[in-house]
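Below you'll find only one chain, the form predicted alone, shown as structure tokens.
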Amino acid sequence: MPDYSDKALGLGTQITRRDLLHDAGLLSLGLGLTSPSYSESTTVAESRLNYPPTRTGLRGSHPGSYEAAHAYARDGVPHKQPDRIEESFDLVVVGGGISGLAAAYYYQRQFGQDQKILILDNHDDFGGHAKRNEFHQGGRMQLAIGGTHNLEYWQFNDTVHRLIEDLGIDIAKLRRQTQFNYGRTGVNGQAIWFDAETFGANRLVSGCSLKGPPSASPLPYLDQFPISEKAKAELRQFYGRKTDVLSDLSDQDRNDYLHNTGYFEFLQSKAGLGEEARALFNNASHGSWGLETSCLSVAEALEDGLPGLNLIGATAIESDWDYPAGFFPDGNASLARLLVQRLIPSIAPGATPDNIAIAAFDYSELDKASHSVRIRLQSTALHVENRENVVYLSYSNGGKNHAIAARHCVMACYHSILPYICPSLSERQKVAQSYQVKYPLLLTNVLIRSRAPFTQLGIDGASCPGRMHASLFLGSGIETGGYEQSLTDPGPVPVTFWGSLAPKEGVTHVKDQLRSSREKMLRLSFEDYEREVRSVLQNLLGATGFRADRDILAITVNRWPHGYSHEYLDLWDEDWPLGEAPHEVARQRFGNITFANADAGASAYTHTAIEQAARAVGEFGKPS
């Protein structure tokens, strides 16, 4: 690409783009750490401070979010014991996302809604990975989707139906108010940025797609790739050829074929693509899986949208490749604040599906007393044991370490943590609960002064092939909720870049690619991050006018590092008996402490989440 200096970029510009990091500090104080030096000033606005969905920077597991349970669990760093309980309640939720959210409206239905409930989250803000970004620069106010993205609908089963109705959603009036399509609905549709640094010169071929349906086929564009022209030929014949390459095994072999073989030796060993043609395809899956393409067996790459089907006699059906989910235009912190308005009414009165994406929420209100149900953020926590019938928890807050009681407990964070703060566990669940290693997700969010840009190269995204964020797309066309943003609004306007980080070169294994991409993530600045969103737009859109320095007007990084729960996967799990599978064996309960999240479901849907609570509270009604 070309040397963009660090001045042009904007990288010195006065955008509000700094999170507050002084609970970090707190944090280490608390547990007897060196405060670590950070170089980022704060200049959130004072009005904001208390408002978690406006701040910009390192978000997701943002700093202060996750060093305690890193000391501990990582580090070895012991913790203090408080002295005595200081408070009880009928039911304690370890996780604040959607799973632990729904966890204690089930328990209200079940028990009453006069039990005392409160939920703990390690973060500044409730929702889990359903994150809501809130941008204010510029003019009116703009929201993005920071982590969980919609409501597949189609898989809800009766439990979650009846949810999603009590809370009031309209399905169909979701899907009647949006348009948005990942950035698949510019003039020219789908659309590949090749950047000069990967590729030797910065191309957008627009109206295609390396994945996709056949009308995004790249066999007409292919002489517009900055390819070489051996990888070019092999990228024709991949592309245009139509056969069955199984066509000699027997429906079981074909099939044990698709399963056990990975995607990347299908497409040497039967497409004949070299390794500049695979590597395409490298951070392909990044955004739908969290994992390198290389991962995935045949049959799960062709169910993800990557080609081959051609090879294998059948026939790609456009339609296969709609994706008709419901929105809010926060994504899924819609449906955990309209949760926590039903949790906690005071909190957004008046608060309504058709009005949530722009209601005012009080986080006042979060955690009082007077309240049947309390949400108290950045608390971490420590150790959770069962004594006598009654459940003892110990949690971080604040720097300071704090103990509480309650009659249940549901630990609604993610699997891999829970041996370290339940040790009592069996050494079954712990294990059990320590495979389940989550895919990282990283959503950055750019708000730009126009949609100018995008308008004139006739794109609304672009899928990415050589950089960190495998897309990227105009955040528009979703007005629900309450809230205006269609695909022609002139802006400001969101740009959500999507993906995951790639692995370390020479790692292999799939867990050991997943925990180099955290360590990646985490290790990563927000400068790193902000210099690579702005050199990806000034390249892209600079022959348009862009200008980087001047038309960013602030920008969000939500990095997950455990990210989408461990789904198994064809190339590197095991096919378990029923009830032995390691999600099944995690979620046991154990005593008067039972599991949901996602991760007990070993699927990455907010319905799983919701499935896993209901399951967890009614776990409570039945013989330990």
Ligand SMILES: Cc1cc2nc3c(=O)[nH]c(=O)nc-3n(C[C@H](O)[C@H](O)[C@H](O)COP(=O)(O)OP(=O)(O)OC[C@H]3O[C@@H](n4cnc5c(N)ncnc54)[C@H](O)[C@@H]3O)c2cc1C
The other form holds:
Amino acid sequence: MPDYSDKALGLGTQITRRDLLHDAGLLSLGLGLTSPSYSESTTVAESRLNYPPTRTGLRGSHPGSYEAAHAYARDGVPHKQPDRIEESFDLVVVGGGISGLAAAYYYQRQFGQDQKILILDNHDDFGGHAKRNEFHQGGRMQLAIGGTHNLEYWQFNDTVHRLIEDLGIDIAKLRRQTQFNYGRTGVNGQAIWFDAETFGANRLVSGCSLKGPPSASPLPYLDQFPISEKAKAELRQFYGRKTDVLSDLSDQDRNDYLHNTGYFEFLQSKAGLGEEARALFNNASHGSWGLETSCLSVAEALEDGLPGLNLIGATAIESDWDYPAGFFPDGNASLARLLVQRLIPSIAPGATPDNIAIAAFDYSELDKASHSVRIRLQSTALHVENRENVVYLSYSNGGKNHAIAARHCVMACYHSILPYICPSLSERQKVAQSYQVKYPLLLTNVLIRSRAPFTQLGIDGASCPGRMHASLFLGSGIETGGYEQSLTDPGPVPVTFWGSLAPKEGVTHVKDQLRSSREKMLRLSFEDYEREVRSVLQNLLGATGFRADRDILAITVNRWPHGYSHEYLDLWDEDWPLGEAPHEVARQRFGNITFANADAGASAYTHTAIEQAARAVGEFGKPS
Ligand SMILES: Cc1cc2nc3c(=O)[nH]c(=O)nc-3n(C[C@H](O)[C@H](O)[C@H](O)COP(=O)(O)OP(=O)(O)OC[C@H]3O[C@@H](n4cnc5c(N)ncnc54)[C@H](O)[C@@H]3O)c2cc1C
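Starting from the form predicted alone above, please write out the structure of the form predicted in complex with the ligand.
What follows is the entire complex, opening with the chain shown before.
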């Protein structure tokens, strides 16, 4: 196995350092950018530096975004409540994610366009999880998804459909303009990449997947797996058998078994997989769930596409793996941008769903006193309370604390922080809000010089059972929102590394695992992530002549320690009576304060964030 030093991997290369001007960095390195636009790139690049989507390095929960909240919520540091109210609004929204933006939209519809609305968010960009990464290379902009990306329109209720239609988004058109499918059905097919550090040999096995449709079954490929003969034989049995190991159970008992048994226990006791074979599935649900696969029940794992249907008398159906979601090239950042443009039209005059991905956004318009809606970034809510008929709220911005008043307040931030911001809530409601421990997620985008090495290997992506990121795929083939980059475009292309982080060993309870993973995600430095993706790409693509020190143009790590909303899990959560589930208690109206965010629906979807915004605003009732 080649021993790549940090230097050989290009760790010292300037372009990858956080918050550098990509183009200026490349120019200084003489990396052969020929576009005429680069002769003028210093000023262009300088203005881009102040434009959050172009920032590289550690993004998502970026340095500077969470320290104020951690100081009071985690470390118990008291903060000063300013007495003087500096500004008053009709509505203050805490959280500028899809839910907070949608709350402002619904408030305007309910109470009128002239309502004064302030949205506070702790990040340097709006959108919450709906963030985009922009790379500018060779005179072109490359877009990548920084967080939430698919629109699962088949799950939309009428409220969500109406908002999507009102913004002018035509999902059928998005589908027509999209070939992307996570590298599964692109020009090339599925693949598994085994790395030498974990498996003793670097081995790319193309044409199959550990989880997925019957056509991607690894059965014909098992001989190529760099694992023991024993593990291969077990997997052969597992994938090849057709039986019903639960045939002696009644329907009720079968259902109970599927929901109350851990998937790994099933793999061991019913599928006969030993530890080595089971370990292949450890991180297989990192992207889809943000959890270790061992936390899932049999039913949840099978639902997630993991193998085993053949052992319970069922047949996997190829079309169940079709995934006809709607996509913009920057994911749901385009949805956030359309919402912001609706709220503050002057930020991007003329922006429509047909050009939203490439529309210029003037961030100086975000927080202007002359606008009815203002978005204030880098502002962390510290305290909120009802005072007679107004809501008093303090927040920190630029190291100073400020106080504002509003008639109404929608808390569209993570629920786990609410008990600290809103101490006058009942203990019952605070306990319910604390129940929400989100699932951490990691989306690292690496811009490479060309897709040629992938084409040479005949892959568009691969799952990586031994690595930090569970999978990677080329981010091309979404030609919506005015953006053009086909699946076969030969120029620079982002590779998206997708997954979560394994918790430290020995931690058993799912919530402790989530906290451990979150803590690790924040503790790792940019260099740790950088070393990982450089080493994976070098080892995966090296045989094609790819050189990480030369062919990696930029790296953006989107870490989301507070990622997916906590959806209730078969093995870890109770069946609460209607109205008593933690999310239902957590979201109860409190005076003039209501609660949105996807957490309020205990469901990690963009459409849930919208549904919960509509409900939270609806609770204020009609204007009298
Ligand atoms: C990596 C990733 C991928 C996802 N992919 C999909 C997908 O493809 N499809 C899908 O439907 N869903 C997806 N989701 C789920 C996603 O959470 C929802 O889609 C949706 O974006 C959640 O929106 P939200 O507004 O409820 O929360 P958020 O986007 O989390 O927004 C809440 C905002 O409040 C801010 N905030 C928190 N505390 C404070 C405070 N004290 N003061 C000020 N601001 C504060 C937060 O920092 C954040 O910016 C994904 C989530 C992640 C993390």
